[in-house]
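Next up is one chain by itself, shown in structure tokens, the form predicted alone.
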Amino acid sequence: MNRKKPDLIIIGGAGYIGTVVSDFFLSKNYFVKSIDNLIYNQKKPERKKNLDFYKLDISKIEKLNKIISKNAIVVLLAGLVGDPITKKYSKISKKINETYITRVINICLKKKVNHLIFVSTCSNYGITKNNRMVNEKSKLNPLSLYAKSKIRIEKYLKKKSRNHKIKITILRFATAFGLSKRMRFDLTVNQFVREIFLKNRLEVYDTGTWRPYCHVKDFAGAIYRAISVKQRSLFNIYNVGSNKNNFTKERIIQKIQRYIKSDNISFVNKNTDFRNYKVDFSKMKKELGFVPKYSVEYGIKEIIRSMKKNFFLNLKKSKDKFGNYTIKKTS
């Protein structure tokens, strides 16, 4: 079969974002490959023209090396993520996002694929002061295992960006929301919305806190630009976001209560999370020409009318499969 378009190739492609951006790019006819483990015990992907899954974990990399192939554009989502996932499993996610990324990134190397994306995280950023907008060359502070992670995988990425004449871009992304099939509901605004829609009592902490948001959709029209844009070099990193859509809890919460009134929100006076980041994501509008096009509203009212008909009724009987909670053993 001949195609036009080389195979997008996306690592973690069950997952709650890769869902999202396989969905994207079969609509713009590329022929893509979906590779998960479906560690969280989510459902395989439905079947779909121009999309073959296969249900495998990156630790196989014999296998992994049959499916990579030269001249495909691949986009590295996989691993655990988030910082309460990691920090519960620690020993296995140091394993998943850095010793078996790094085999992942190896074999990308040796087969000389078209582009390789890196799927990183703005929570690298960690803790700043004064609110100071923070970008891509800003210091980099990450207090949490996820974010070192990342981190390491960044770093190796520009070492062997130098000896290795294939494009590399590396997109930190802001803290997701908004609806997917394979949907989370312990990310800060999903959560938010579903506890004050189901009239449950939310503990909101640390309220002044700063964090970027980005809907999942414009996750997937960020790798697009990505791949379709002609960059500066052959290795870039770009945050994805955009800078209204940075919000503090508090914030996020009078969005919400906008559309839906509560009495059973407490502000607790206390510590849990010392990420505090205003991100700068002028940079990807600069040079790429993308501007994301949902805010934290959108979200909001979206998963609002969700509920509304009655989209997620086994919410409480299975917790589990509407966020990263717990996954299955692992190689």
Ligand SMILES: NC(=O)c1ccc[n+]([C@@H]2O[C@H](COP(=O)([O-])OP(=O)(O)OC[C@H]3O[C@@H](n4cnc5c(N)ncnc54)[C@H](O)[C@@H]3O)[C@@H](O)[C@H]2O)c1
The other form holds:
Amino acid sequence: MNRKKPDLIIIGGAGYIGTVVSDFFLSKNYFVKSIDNLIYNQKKPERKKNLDFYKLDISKIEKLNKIISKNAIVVLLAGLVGDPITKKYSKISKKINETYITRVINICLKKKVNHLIFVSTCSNYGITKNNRMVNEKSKLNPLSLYAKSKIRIEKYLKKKSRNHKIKITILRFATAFGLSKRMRFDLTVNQFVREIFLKNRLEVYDTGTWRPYCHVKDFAGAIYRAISVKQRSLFNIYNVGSNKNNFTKERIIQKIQRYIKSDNISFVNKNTDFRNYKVDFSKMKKELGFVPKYSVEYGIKEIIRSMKKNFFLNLKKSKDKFGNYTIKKTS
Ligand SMILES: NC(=O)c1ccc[n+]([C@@H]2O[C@H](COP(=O)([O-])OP(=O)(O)OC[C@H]3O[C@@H](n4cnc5c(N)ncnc54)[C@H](O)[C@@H]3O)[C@@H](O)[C@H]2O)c1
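Could I have the structure of this protein in the form predicted together with the named molecule, to go alongside the form predicted alone above?
The complete assembly is shown below, putting the previous chain first.
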């Protein structure tokens, strides 16, 4: 371990993306402080030498104040994630995703942390006309409470960046796929692979709508680039993903069927989710040299392999364990 490097504080570190990001930075010899209230009753991360895990709700400001140190790099991932869960728990969602996140940001500003990374979403683009590619300058069109909260925080950060001379980077992530120790099978690619593998009945809605996808490991790589490469200014926004990984749901199903077949899939001509956006990821490539390594095929194959090896115990029965379905009571 090299304590000369700033500590990396991952808030939401026991989540689907957080566990992968945490392992990535431990492998790069960072000292990682991971904070998470385990809202889905998920397991604590395994004990590791350079990892301090704090089971903590981000509403506990005094405790956070002690953990967040000047000069740390803070990666803000925590929150209720996704349209369905934020719709189901709308009041709690607004509290966590707006009120508490704002308080965490205020601590980071007060402490003058080395770099604050706020993880946002490409869902902010919502819907675009004529399949036009959208970039960081495009108009945002949030269709869900989830995206609306993200945009409120983005605006708050932009406003604060004018008076605080600290590095602030907003990363708008594409939809994630791939393996994580805290697996989510409620995300499109992962969910489709699971259902087809188990030969469950799969109804696919909104088949022709476009969405960008990105492997969880690539998100870790993107955060690493964002903190390692000198950025042009103190405040920046980047889309994170690959132009090559913009797909319709129909294309994803075709890709999965190259490896596993099922006769139990039906395409339903009904719109349930109006999001439809193709995203341009060239800014991060041009300015920070970041290009994702992993294709959707890679993710499909690794999930199939892990299911063949029974990596996910009780996958058939305990669907709720593997995704953002039900939260435990919070304070
Ligand atoms: N998964 C995706 O496809 C995707 C896409 C774009 C952006 N993102 C963003 O990436 C981040 C992580 O997403 P994820 O897929 O890992 O979701 P996740 O639900 O697996 O992770 C979120 C984590 O936050 C924790 N958390 C929730 N409320 C908390 C609280 N009050 N105090 C402390 N911890 C709390 C949860 O326990 C969970 O571990 C989120 O900010 C999300 O908006 C995700």
